[in-house]
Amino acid sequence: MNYQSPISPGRSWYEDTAGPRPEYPALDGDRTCDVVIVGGGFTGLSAAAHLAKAGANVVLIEAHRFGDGASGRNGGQLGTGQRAWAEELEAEYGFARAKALFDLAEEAKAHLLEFAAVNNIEIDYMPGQMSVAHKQRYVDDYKAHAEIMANRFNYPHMTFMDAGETAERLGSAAYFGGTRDTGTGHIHPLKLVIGTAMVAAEAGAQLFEQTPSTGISSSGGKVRVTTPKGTITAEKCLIGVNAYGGTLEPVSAAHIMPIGSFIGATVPLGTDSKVLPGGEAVDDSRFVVRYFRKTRDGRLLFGGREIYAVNDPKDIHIHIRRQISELYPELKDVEITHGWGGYVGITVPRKPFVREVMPNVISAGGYSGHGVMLSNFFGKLYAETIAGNRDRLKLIEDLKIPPFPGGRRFRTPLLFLALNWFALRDRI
């Protein structure tokens, strides 16, 4: 099977709080359509919804269930702009292109919230996000970043926090400063997955779960996607499997690397807890980033991208509780009700990967931890491309994304060594 299974069998808190989760049939028989989509996460489902609403005949297949990959198991943070800071993009591409990429990401944020509102999808949106420095020498960069965002990129919602304000807003003195962004927030991602699938189905998209792709080919102006019980023939194809593609398509596999991400959910901390009193989400400056937030019922969701030898969900609890206690010593014995893992798709420069990987076949992924916002919008941009306007998607297609070094045989051990080196660097 080409689909890469989740790291851990741990059941997520999202699964237990998402409400009704409709099941969709497995494909049984051949299909012919305008567009075939491989992958039932944010990218694929968003594309299916927008294409079907525009009148296209769409077939979407998912190897497991919608949201079983990163889209339904992530940290839920939206962020602002692209994964790379706007000034980093400006240094590489110049101001005009950096501003266009930033504006595209801001449109993605607005689109996600508007899509949920228009379609009555309750995504548990909570405002606010803080990015914090775990080393003193990074603080000046955060201060400059807030000023650049306001003065050069016309984004007034981000402010600098000194160490005192950071400690007060986090309820922890573990960080040295950072930024607070009131123009973004965090959501319940699985609720958005479920809602987007329902929108797509109601618009006429044919959706199939438990249907892995066993191969994709393109010849004679037609794309053929094979499955265990049928072949789908289409004019166009979107691959939206991100970190879960395995060997399904070699170009994507060379540019998108899966890395492990783990999240734990605590019991509700209570109204007297000093942890994140403003309800913002947080990400920190570690290369192996830590990210955490509180839910509407006061639980702490805490994630860390470490490569652990996890054979049992209880192991996740141990690792996550240790990281929590480093920031919040008073929570060293907190009960963790859920621990789960999954894969994040990253690229070498931490920029998204969008390419035409064979005639009439476009692959999108590599969101590098910034996918909640971007992947949903990329589905919309793909629908625009099918309608004849590829200009906006080309902004992403033209980004410089080199393949991972080492080829298929050596890239995974090389990445493992690199991540452990960066994890060590984070600690010194």
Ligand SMILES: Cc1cc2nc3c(=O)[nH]c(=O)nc-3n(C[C@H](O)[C@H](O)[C@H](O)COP(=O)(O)OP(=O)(O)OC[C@H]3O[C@@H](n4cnc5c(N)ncnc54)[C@H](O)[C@@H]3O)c2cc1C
Second form
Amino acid sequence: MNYQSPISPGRSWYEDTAGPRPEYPALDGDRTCDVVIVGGGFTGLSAAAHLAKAGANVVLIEAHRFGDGASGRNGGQLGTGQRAWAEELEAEYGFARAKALFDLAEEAKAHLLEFAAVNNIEIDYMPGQMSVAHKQRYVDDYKAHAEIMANRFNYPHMTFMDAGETAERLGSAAYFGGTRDTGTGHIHPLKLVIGTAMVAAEAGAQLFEQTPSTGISSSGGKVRVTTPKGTITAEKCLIGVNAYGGTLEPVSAAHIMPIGSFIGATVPLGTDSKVLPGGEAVDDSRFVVRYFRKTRDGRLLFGGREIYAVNDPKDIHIHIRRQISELYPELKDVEITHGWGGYVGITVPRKPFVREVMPNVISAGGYSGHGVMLSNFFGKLYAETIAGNRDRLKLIEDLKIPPFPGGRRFRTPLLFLALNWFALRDRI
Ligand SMILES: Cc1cc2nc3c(=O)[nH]c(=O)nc-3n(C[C@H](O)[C@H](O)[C@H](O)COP(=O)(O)OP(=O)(O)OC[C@H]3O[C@@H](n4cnc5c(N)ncnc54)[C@H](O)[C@@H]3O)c2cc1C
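Having seen the form predicted on its own, could you give me the form predicted in complex with the named molecule?
Okay, now the whole complex, with that chain kicking things off.
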């Protein structure tokens, strides 16, 4: 059985700059608890911290080390709202639900920053995010979006940028316009992972690394999670394995598909560099999205999804440098010090997946590249659910998420074809 999650390729710049990263023991022996959590990314660790603080007896197991999935290796961009624009959600669900989903995401953003501040976790927050059009035909969409955000969703922090302002703020003439959002920003994600684990441990959660779950079952009102050296018996279970779950739990696996995304970090660019002088993060309108940002020490962290397999971290350096030079020709020979990848968990409609997959077992994931703030908040919402209030998690549970066509066997070739098509569309 393929329960063991793959390890992501390449050593990240985050690992070299996160500071001390405490190791947690592997589980050896049986345990009984109120809640067992499988997966030590943002979803699982945040749930563990909130549950333990509320007095629950919690056991969390992670197959590798905390943050070795997407949470310690991502682009660090918080974004605003859900992955789907609020107006798209309104078209599908009506204004009241779209607004509720938008407000939930705003709360998620505030929660992340507040959680870090209250618990003295230094996450290197830098404000500002821009979303930019790589084709002229998308510019009007961004313009309309900024207006809708301000006038309909009461979000005052987003403004439209014309081509001139976009070029100035990016230090690149490669884009045609976009939006600038001063109400969000970007972080060092691994620092948040490490800090959240420490908060959970201090609150009394029992945390285990190098402990893969080999199976999850639910019967007679009890959940049993097996591992190589012990079984955990609990009242409730949260599955937070997202894109890394393999075949551990079939319903989640049918709805959440892993796709690779890769990031390269350059050397510090120096104070005279014209790249992103305001320090904002950026994502673009490509379906195979490019996302990049400056770090506090002046590096460019540049990410992109790739449709081909990357076997060697050095391949990441080559692909990322090529993409960087398309936007910043002056960086065509820039030294890339780190190249790494990870798996993003996507769903068919690019909305998060939360479902009770068997009695007393809830699975959460599929944040579709928008999980930094949402996954942390869903951990809190799960804790709320255990405390007896499921209303807010229900907002997400009620979203329509169909399984991927083709089953686990054929969906990857289908996705490959689809990504090829979208990559072609991005270019024309
Ligand atoms: C390269 C990259 C860039 C990204 N950029 C952004 C971004 O800029 N903004 C944004 O909002 N989102 C981004 N994302 C997505 C974001 O990182 C995720 O949505 C979020 O981290 C999901 O957290 P999680 O805890 O649900 O999953 P993960 O962090 O993936 O954690 C799941 C954990 O479960 C463990 N696991 C799996 N199977 C088992 C098992 N059988 N037993 C025990 N443990 C198991 C894994 O080892 C893993 O640690 C990016 C993702 C990647 C990969």
